[in-house]
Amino acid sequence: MPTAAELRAFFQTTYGTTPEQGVRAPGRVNLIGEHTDYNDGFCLPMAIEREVKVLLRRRPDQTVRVASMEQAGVVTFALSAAIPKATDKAQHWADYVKGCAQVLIEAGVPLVGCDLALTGDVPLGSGLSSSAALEVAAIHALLAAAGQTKTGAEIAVLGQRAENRYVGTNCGILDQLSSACGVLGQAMLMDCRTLALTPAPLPAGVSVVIADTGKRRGLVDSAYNERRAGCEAGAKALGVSHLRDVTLHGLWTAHQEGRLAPLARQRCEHVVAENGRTQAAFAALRAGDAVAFGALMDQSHADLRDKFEVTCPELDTMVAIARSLPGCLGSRMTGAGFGGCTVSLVRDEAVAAFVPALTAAYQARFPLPVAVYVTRAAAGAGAL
């Protein structure tokens, strides 16, 4: 990732002046609790040591200019009630910033024009919430330029709204809330109904290892929205607003009564069971029981593979290799699926051998660019 000095030099070269302020927002890894957030359920994420940084300077007009060190050109748009999306595919990345400006305007925030320069090292399309990190950082930057403030939870909700309504991905609150409200050194039990966060430290003697399979997916074009629609249809058939309020017994009863088709029951089973697993995993963290936590990670991946069907050969292979290596207590896909990353819990003394062994064995099967990150829980978004 470019240094702060390099980002500052990029800002000066791009805009011919110096920045006034800077903000940052991290990516996240979800340790367990997948596809539960939009079902009003429970997740257990942590912010990671990869982030988006934005430098900014106010302008005397209602124009916003955005430049990225990782993208070509400068995207310019006016602050208005209807900000148009990019027609050039090469500028689609800036729609996340435009969407954030749009929802802030709709929320009555008096924005002002500004110049923004950004960089980031959250891998794109990896399941580590690069889009949420960009959204949360963009909202912080737009608020800072306008001299406005909002709570972390409010910023998360606005970021989610931008992705839902403007970008077109029907995501839940997990990614944005993790980025906005992460706690240094802690995982967080997230109640996606109330947005309550309860920190829990990772057990001593273990590390979180993220492995990027190199398989990319675009959520807007994937089966993500289809899975979400299926969950909503299942909840409606069961007479509740969200699957959070359903039990496994209730699912089977509805299936036997003909209110739930076999595939719908299968999808809903994962969500209901995953909510229980996530709460059990939180209890394991509080008890310092890394072995129990790892076993729950394994169960989660099996359901995501067999019942929710959002894994792929690359993810399944990476998980299988990780589990075969000494010191691995559990491994699973993380993120929406269809590609991206796995997350493993590995004993500290095994990490040095685990990383190259995982990489070599995976690339022997899939000749894709692999990246492995050993991370700790980072702080949530804020000023640079």
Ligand code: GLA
Contents of the next structure:
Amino acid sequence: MPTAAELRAFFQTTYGTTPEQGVRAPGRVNLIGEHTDYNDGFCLPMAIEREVKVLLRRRPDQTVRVASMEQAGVVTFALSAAIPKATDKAQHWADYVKGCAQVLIEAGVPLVGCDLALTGDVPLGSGLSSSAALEVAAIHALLAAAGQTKTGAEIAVLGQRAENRYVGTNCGILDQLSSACGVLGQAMLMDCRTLALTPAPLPAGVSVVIADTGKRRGLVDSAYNERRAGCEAGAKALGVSHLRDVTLHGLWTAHQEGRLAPLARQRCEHVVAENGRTQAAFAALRAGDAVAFGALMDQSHADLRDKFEVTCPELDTMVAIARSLPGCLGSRMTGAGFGGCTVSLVRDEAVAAFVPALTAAYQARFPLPVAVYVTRAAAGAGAL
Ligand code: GLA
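Next up, the form predicted together with the named molecule in place of the form predicted alone?
Below: every chain and molecule of the assembly, starting with the one above.
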């Protein structure tokens, strides 16, 4: 990750002037509660020590220029109610920034032009919410330039809207709300219906270890949207607005009455059980019970693999190896699935041996570039 001084130097070389302000927004790891957010359910994420940083300077006009230390070129656009998307593939990353500007304008925020320089170390497309970190950072930057403020939840909703409507991915609120509202040193029970967050510390003596399988999420958007549509169809068949309002008993009854096709029942079962597991995991955190928490992570992965079917051999292998290693209390895929990262809960004293053992055993099966991150819970987005 480039240093603050390097980002500042990049700003100066790109724009020939100095920045006035800086903002940051972290990525996230979801500890449990997967594919529940768009069902109005519960998640248990934390922000991570990887983030997007933006330096900015206001301009006297309605032009936005944005440059990234990790991407070539400066992307320029005018603030308007219909900002055109990139036609050049190399500039697609800037669509996240454009989408944020457009939703802010639609929400009636009087934006002003600005020059933005950004950098980040959230790995792209690996399930750690690099897009949400960019959206939340971009909204903070655009608001800061305009001298405006919004709450973390408002920023998260705007970021999600930019992704849903402008970029075109039908994601839930998990990623943006984690990035916008993360709490230093704490995981958070997220109620995706009310957007209420209840912090809880991780138990003493355990570390959160993220392992990137190196498998990038091919075709993820279509498969993700298909799972989401399946849940919505399931809710409709069950006569509720969201699966949040369904119990396992209700699912069983609907099955008996022939109201749910076998595949729909299987998908719904994961969501309903995962909501229960997430609340149980929160209770385990509150009780300082890392062993119970780890067991729930294992169960979550099993359902994501067998019922929701969003894992892949790489994720299943990484999880199986992690669990076989000393000191690992639980392991599961994190994020949308189909590739990307796993998250494991590992006893502190075992972490030093866990990391190389996991990497070596995984690479013996899959010769892919593996990255392992041990992370604490970071603070949510804000000023640099
Ligand atoms: C992606 C989406 C989130 C959430 C997860 C699965 O990260 O962006 O909204 O649905 O997948 O839990």
